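Quick heads-up: it's one chain on its own, the form predicted on its own, in structure tokens.
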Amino acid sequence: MNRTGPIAKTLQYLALAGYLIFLGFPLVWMLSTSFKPPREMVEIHPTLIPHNPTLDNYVEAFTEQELGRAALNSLQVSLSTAVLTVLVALPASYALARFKTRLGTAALGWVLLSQLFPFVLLVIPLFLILRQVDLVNTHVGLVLVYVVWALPFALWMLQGFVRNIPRELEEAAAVDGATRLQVLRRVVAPLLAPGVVATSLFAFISAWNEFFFALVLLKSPDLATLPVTLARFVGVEGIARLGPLAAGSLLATIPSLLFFAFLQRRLTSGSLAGAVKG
């Protein structure tokens, strides 16, 4: 008998309530202070509950910066680029990972290396290089910037899914007479059903929250998205608006959880559908 079991068990479940806690104090917090007028937070005994909650924060979040717009140009940014890393990673991914080639396993290496590259050095040359094509100040030029940089991830992830499906399983399908088209839509692509989900995921949450290529690309308030929206409750001097800010950061997050929440059952589901028929 393993008398340290409990112990343990125990000592898991506190060290996961500790990180949920972490993790959803801040969420809390921000809820709380979207519902404090302007002189609850700035006492010196800040309380998690508000004595006199009031929704003017989300009033003026919502009439002065135009967020239904924003969450707008977020959302169909956030959704194209997600579809079209899915649709660039898929089929490089598996080549990269059935197909050993000297070109192949370069390409991984300059994968890794690609993501050293910080923001600052990029954007000079991406703004460039979208200037002189007229996509400066369009969504598609901020789809385009938001697929190059999350595709080596996108790749690098997917490529890992594709090896952990066993070989046998595409050789088993080809000797019953199944075509490469077929071996692919039938066997590969219900396996990789939960790498797809995570991969959609991080694209779509990385061009969600992502704020500085979107402040330099985008000039016209009209395309403006949410992080960039949301940064214009902070004034020139610094000061920001805790309430409206509050409200509306509140509202961003919400989409990100929907579509996680849409998407997740995916994540654990279909390891091993399509491997056994009948």
Second form
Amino acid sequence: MNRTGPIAKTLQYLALAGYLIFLGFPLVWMLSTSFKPPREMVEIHPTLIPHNPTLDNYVEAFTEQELGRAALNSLQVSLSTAVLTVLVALPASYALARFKTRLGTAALGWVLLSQLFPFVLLVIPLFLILRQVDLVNTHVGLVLVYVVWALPFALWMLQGFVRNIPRELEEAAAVDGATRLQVLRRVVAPLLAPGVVATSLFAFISAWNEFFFALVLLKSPDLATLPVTLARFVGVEGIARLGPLAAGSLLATIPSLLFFAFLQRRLTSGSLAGAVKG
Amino acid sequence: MLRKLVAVSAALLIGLSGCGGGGDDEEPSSGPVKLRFLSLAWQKDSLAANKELVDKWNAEHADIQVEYVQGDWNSVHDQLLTSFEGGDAPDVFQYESAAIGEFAKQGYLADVSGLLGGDFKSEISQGIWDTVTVDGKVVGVPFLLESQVVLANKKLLDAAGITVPAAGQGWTWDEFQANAQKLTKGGTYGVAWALKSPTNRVMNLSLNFDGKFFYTDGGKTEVKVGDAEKEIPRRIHDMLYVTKSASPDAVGMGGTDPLPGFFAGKYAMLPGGVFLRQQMVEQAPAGFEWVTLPPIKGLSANQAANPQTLSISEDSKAKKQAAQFVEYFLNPANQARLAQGDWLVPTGKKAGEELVKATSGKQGWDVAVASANDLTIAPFQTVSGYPEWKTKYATPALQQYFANKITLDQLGTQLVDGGKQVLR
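Now that we've seen the form predicted on its own, could you pull up the form predicted together with its partner chain?
First the chain shown before, then all remaining chains and molecules of the complex.
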């Protein structure tokens, strides 16, 4: 058996710490910037801790743009997208994983291919279709677009999780007298929970961060989502109002962090270990 | 679990349909005319001015109500293109003259020449109206201009015995270069040329020496790089590598990147757009004295005018009312206020006068407003393949030249060859 020596272990921890710093630095810098007055942002030797911390950036961000309402809009749209995506992807992924047909194979191919289309190519036909059904400038229309956009990848993810559930478990339940629906509900569904959580996280984050469809499909200021609202702090030639932008962006990360924190404990793996005799 | 998902989903959808708006607003058969105005204001004061003027209009015009919609510069092109194609464009929208030509050629923009009053039109010079005239139609109302000036560290100028020129009496390029030389000492460079995106700056300043770059003959446009076109790149290059009065560090920087160095006294002068003055006011350290120097002169002080504009969509059902709103929004007092909020120059003569009076010419407003007289339409603004030429050929070639990787003749050859690839 290989045992990791103290030096190797130290190096591993150092590497991990370095990676965490690399990941966390932008967030820390954003936090620092959000409390800096404008003069401190252009110092030739910038500091991580502001000399004269201020809340002005937060006040500006909230008074000029309706960030609170935009956050609520984003939350509503993203949660709906996550739930609907899972609802649609769950049965479809089960069918794809369990029933081997030519149609299923073709469907998987199409799912992969659909990922190649760029947003810009799709947005005008999409706009025209949604306009026909009176769904432009509504959150319902936007959620539908997000669900359709997230579905291919969600299908891929979930069908992988379904494949990992041994068929023998379903067969054993059937032998014990469970109906097909009971098998799905009592055996498959609980074992798929980590997959459902992972998929919903993916769908939530993709909707939470999406900018272009929200920009084009929502016209009323009351309906704007967070990414669209935050973009208003960036002006011509890439010049940004860094203070309010950092303050707004920092606040924008909080709901997704909470969503992660809430769901991550359900992201357990290994629950199937030993379920079936090898 | 499935049951829970279904329940949550249903609840969310019901919630969404309840508060998500009810689709496109139908034009009511009676009641006030409703206009949608897409604004690109993003500076604090400008935002406040825009919203306040719209509110004021709405309070005074019960029969024509304007909805203020906030856009942003980085995505407005795609946003507008999609809404034009989808038949759902805002009635009035803000953009810039160089960008609306493409929309005008596709028939998306209304001709406003017959919708605006004579007094309003006469406030703006013909050279500026030319920038928004496409195939004989006036497709936008120009209202904010940006010119290239030079911001300078006053203490360093004083220490070198250099007098600040008055508005409208800028230095010649020879004087500018000589003064930059004088200011280069003790770890300080005379100038920081931020040349990360050099093409527009070179195209603009080349008009100082009548450098046109684009020549059209018999309907065919080609790029020519003669002595006039070489003058600006050569002079900047000389400052960087011959006289060494310009900092080579700044060459790869964007417009505002040299500010920390400028504030720290590393660079004495910073050429840039008039809007940079706002960064001075907001970000300069206490006690830092700065001045705005007028545009530099060659054969003239001409620069290209690329005004911000307000256009009316061809599909708008209320063009006449939209034009009424535009005239109100851009009356001299309002225009002066909008210009002050954005730190740009108003196109209207009276607006400029009001602005100088209101600010007593401080913070470079006298210089900024006077610089508007030298702004005119430039050949590159009407060439349809310009954006592609700029991105694929001009910018990389100029970056190489300013990094001292190729010669001036090689630069000329690359620009001409690039023109052959993309221009028709």
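Positions refer to the first chain, counted from 1. Whichever C-alpha set is largest while still superposing within 1.5 Å between the two forms counts as the rigid core. All values derive from a computational prediction rather than experimental measurement.
> Classify Y13 as shifted (yes) or not shifted (no) between these two forms, where shifted means its C-alpha moves by 2 Å or more with the rigid core superposed.
Shift of 2 Å or more: yes.
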